[in-house]
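A single chain, nothing else alongside it, follows as C-alpha cells in the form predicted on its own.
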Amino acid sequence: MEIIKTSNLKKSYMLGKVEVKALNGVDTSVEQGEFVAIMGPSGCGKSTFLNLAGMLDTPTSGEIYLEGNDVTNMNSNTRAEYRLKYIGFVFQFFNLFNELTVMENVMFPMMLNKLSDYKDRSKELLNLVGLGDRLHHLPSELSGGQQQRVTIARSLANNPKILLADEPTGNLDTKSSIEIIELFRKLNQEREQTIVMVTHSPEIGGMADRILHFRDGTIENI
C-alpha cells in the first residue's frame, strides 16, 4: 500500500525578484513499512520534499496523498491535527524542551493529543530507545546521541504512520550516528515503521531499503 504519493509536485520560492524552483515536478511513492533514504547535493530539494510530505509546507502545484487521502489543500487547522496524529518528525537539531525532563519531553505530544496513558507509554518508548534509566534527567545531562534518542521516542509518541527524519545524524559523531540508524532499522523491521530520511552520508543512506536520488528539484533515475 502506498502511504506517501506525490504527483507532479512543484515548489517555488521568491528570493527577492528571482524565482527559485526547489522542486520541479516530483512523482514518487513510498510503500507502507518501507525505510527510504533521500540523498543528493545541497539545494537539490531534499528537505523541501520532506517538509511537503510532512505537511509543514504547501506546494506551489501538484498533489500529495497520504494513505490515499489528498492532503494538498487541507486548511491549516486540519493539517495540524493530521500531523499530530499521523506523522512523527526527527530533525538534525533535537528541539527538546530544556526545562523538561526526558520523560516530560516524550509525554508532551501525547498530552496535546489527549491520550490518557501518556505516562506508561512514555516509559515504554524510552525503554525502546534504550533510555529507560534516564527518565528524570534533563536534556543537558545527556550526550548528543542520547538526546536524539529522546527525540525519536517523542516522535513515536502518538504512534505515527510515517516517521520523517531530516539529517538525523548530522549533529552526531560516527558511533552515535550508526547507533541511531541501527535504531531506525529496528523500528522499521520490528514495528514495520515507515521511515523517510534525508541524509548526506552514503554510509547512512545505504542502510535504508531504497534511496531516492534528488538533483535540481527532481528525482534521478540511477
Second form
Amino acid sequence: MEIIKTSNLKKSYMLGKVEVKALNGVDTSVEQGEFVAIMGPSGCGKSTFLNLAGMLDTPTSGEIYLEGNDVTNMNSNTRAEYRLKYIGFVFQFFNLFNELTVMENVMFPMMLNKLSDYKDRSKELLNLVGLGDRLHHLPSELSGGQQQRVTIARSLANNPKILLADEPTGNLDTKSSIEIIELFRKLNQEREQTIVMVTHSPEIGGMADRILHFRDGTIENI
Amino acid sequence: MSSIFFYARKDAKKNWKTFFFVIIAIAISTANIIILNGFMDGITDGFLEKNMDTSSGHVNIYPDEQDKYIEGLGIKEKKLEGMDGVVAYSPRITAGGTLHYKEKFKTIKILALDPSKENEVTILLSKVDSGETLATNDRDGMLMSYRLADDLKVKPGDEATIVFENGKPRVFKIRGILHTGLAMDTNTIIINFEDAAEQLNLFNKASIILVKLQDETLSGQYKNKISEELGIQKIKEWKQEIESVLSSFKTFREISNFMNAIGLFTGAVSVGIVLYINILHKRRQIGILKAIGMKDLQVLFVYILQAVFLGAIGILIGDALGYAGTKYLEAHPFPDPTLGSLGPRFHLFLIYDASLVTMLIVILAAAFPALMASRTNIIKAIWGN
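Form predicted on its own done; form predicted in complex with the partner chain now:
Expanding to the full complex; the earlier chain stays at the top.
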C-alpha cells in the first residue's frame, strides 16, 4: 500500500526577485513499511520534499497523498492534527524542548493527543531507544547521540504511520550515527515502521531499502 | 488543555528570571491602582462624611422657588414631630451681613440654628477648635469660623458687632472658634436661631429645615411623604445634596484614573515587550511545537496562559502590597489643613477592581506576542529561513 504518494509536486520560493524552484515536478511514492533514503547534493530539494510530505509546508502545485488521502489543501488545523497523529519527525539538530526532561519531551506529544497512558508509554519508548535510565535528565545533560535517540522516541510517541528524518546523523559522530541508523533499522524491521530519511552519507543511505536520488528539484533515475 | 497548561507552566518556570521583572511591574501597577483609588475614596468619603455630618440632614426642606423663607415653621415642626421615622429636625436661618471688630470689618455668612435641635441632626456644633460651643439658650453668643478669626485676630471671649443684612447691628460675644474642614470655615458666623429671627424679623420662618430619619435609605420615600404633609415642593435627599460635592471630585477622579492608566500602560508594555522578546528567542521551539502537531490556537493559548500565570502572581503580590500600603496610610494619614488628615480608605472592592483591570490589561498586552507565536511559520522557525 502506498503510504506517501506525490504527483507533479512543485515548490518555488522567491529569493529577492528571483524565483527559486526547489521542487520541479516530483512524482514518487513510498510503500508502507519501507525504509527509504533520499540523497542528493545540497539544494536539490531533499528537505523541501520531506517538509511537504510531512505537511510542514504547502506545495506551489501538485498533489500529496498520505494513505490515499489528498492532504495538499488541508487547512492549518487539520494539518496539525495529521502531523500529531500520523507523522513523526526527527530533525538534524534534535530540536528537543530544553525546559522539559527527557521523559516529558517524549510524553508531551501524547498529552497533546490526549492519550492517558503517556507516562508508561514514554518510559517504554525511552527503554526502546536505550535511555530508560535517563528519564529525568534534561536534554542539555545528554550527548548528541542520546539527544537524537530522545527525538526518535518522541517521534514515535503517537505511533505514527510515517517517520520522517531530516539528516538525523548530520550532527553526530560516526559511532552515534551508526547507532541511530541501527535503531531505525530495528524500528523498520521489528515494528514495520515506514521511514523516509534524508542523508548526505552514502554509507547511511546504503542501509535503507531504497534510495531516491534528487537533483535540481526532481528525482533522478539511476 | 492539560498539555497547554503543562507546557506554559514549564516554559514560564524555565524563564522565571526574565519574568520576575514582569511580575514586579504587574505588582506595582496593581498596588498603585489600589492605593491611588483608596486615596480618592478616602478623600471623597472624608468630604462626604463631613458634609453629611455638618451641613445636611437625610432630607432637607427648602422654601419653594417663589419664597425666600419657609413660612409657618411652628406648624411644620409639629407635623414633622408627628411623622413616624423622623428622628429629629433642625431649622436654620441663613443670612448675609458684616462683622465689625475694632476698626476691621468683614463680609460674613450668618447661620442661625437652635443648638438643642441641631445637635440631634448634625455634629456641626462639636467642631469647635478653641473656646466653647454655642449653648441652647445662649443669647448674644456666637461661633466664628477659624479663618475669619485669624483674619480679624479675635479669640474666644472677645466681642464683635454683627450688622445684619437689614442694617440692624448687634454685639455678640465670641464663644468658640469653629473648624469644620468645609467651605464654611472661610467666613461663617453661627448664632442662636432666636437671635437671628429677632434681628431679621423672621418669626415663624426658616431658610432650611434639616431632617434626620431613622433609616437614611428611605430618604426618597420620605421626600415625597414630607412634601405632601408640609405642602412644600422643594425637598432634597442627602444624595442630591452631595451631588455637588461629588461633581467637584470628578476632576480629581479623572486625574487619578489617568495616573492609573499610565501605571497600567507601563505594566502592559513591560508584559508585552518581555513576552515578545521571549517569543522571538523561542521561535525554533514554537516551530517544533507546531511541527509535532500543536494547533495555532493552542500555541496562542500557551502564551496567553503564561501571561495569566505572570499576571496572577503579579496581581497577588500587588494586592498584598496595595492592601498593606493602603492600611498603613489609613493608619498614618498625611496632615491636611482643610480635612484634618488626608489618607486612603480601604474597601475590598479596590482589590477586586484592581485585580480584574490588571488581569484584562495583561491579557491584552500578551495578545499580540501570543498571536505572533501562533502564526509562526514552521519552516522559517525551525530552519531559520
